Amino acid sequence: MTDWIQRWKDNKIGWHRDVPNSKLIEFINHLQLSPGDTVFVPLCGKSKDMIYLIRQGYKVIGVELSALAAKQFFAENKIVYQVTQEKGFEVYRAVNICIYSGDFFQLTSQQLSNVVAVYDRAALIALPAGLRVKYVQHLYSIIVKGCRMLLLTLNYPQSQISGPPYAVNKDEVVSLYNDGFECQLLQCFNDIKNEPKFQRSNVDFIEKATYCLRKY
């Protein structure tokens, strides 16, 4: 995972975007939130996404290995934030936003005890195989029961262009949450047009798929 940190101090981040997800903003409304509720963004980087939560009305814990991320948040967005150390964890805080910047796997229950949605466009995909079930276990153990999820995912031939963003088709995804989730497939599509970086390694295809879950 130091990898990352590494993508961060070299500013290779090309999974950033400026603007927030467009499937985020066309299908929010699964993960039936009411104003003042907390969603929880795993692996969240400096995310605008969280941004466009706040603005809804929402509450945004995020996740973050680098904490140079959580600090370009801030600073881009001129947000005023507090630093506290916790539980092996640098917190940066501020009104309607928490981003923890350290290892997800050393998030509890307690850290997320007033979650009710996840958000996840970017956690699932950057981790390798061996890592995205030990992922899934751990969201699964520090979630409350009834939590809904919106997951992001890509697929594509893995063979002709190594990750991250790493493939995730609909199989693994259901194999990944079949115990102790409901999953539902929202879209799945064929966006190579928008993908530059993959016509020009002359990918087949990229399949963008967006999922609702539930905790059960």
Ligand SMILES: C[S@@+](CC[C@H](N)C(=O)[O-])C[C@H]1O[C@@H](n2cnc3c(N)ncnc32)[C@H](O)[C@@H]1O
Given for the second form:
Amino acid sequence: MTDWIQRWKDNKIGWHRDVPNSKLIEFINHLQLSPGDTVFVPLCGKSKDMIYLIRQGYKVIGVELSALAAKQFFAENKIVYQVTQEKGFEVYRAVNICIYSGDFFQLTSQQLSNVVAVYDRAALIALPAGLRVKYVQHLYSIIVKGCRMLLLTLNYPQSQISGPPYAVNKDEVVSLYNDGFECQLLQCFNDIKNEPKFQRSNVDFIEKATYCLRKY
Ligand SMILES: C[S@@+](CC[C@H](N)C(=O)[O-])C[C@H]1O[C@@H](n2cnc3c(N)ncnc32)[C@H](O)[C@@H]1O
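Right, and the form predicted together with the named molecule of this protein, after the form predicted on its own?
After this comes the whole thing, all chains and molecules, with the earlier chain placed first.
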């Protein structure tokens, strides 16, 4: 099991990018957001995608195990925040963003009551197979009907390199989200040429997929 807290302490955060994800920018329209809407970012790290969402005029609620990640997010983006304690979480709050520092699996629907959309980049694929099932079940239980989601996944031959990020193929996405979600594959392509770590391990391919889902 990945020790995420230790990875943050050791600054072993190879997944972090200093610019917003191009697929979020390309496909955000599928979330059908209106100004002021709230987007939930599970397992958010200190993602710049949250800054992108705020700058587009949306509000963000994130959840992240590591308090260090939350502190770095606010410090690096020069955002003034306040910290409170709420039901087992340290809550880092600023004007248009709130990060719950604690366990995603402890988050409740009340804490996400204003959420109309979810953005999952490197959350589902950060988890091993058994936990992915629980992740989807819990996510389903805390978001409202009609909630839309952008989901970014990776798929590669898992036997050739170990995760995280874990390989999650289309069949698994469809099966995980089969019960209670509409699921549309927006894009899928092999991006091995831009993945030196996977090339060095002689991985045959790495597919990057973007899905739009809607809870019904
Ligand atoms: C691969 S990173 C992705 C971070 C972010 N989504 C991004 O795109 O930069 C996964 C993150 O999930 C966090 N995490 C793992 N398990 C968690 C849990 N049960 N609850 C909340 N956060 C968790 C880790 O600390 C880590 O920051």
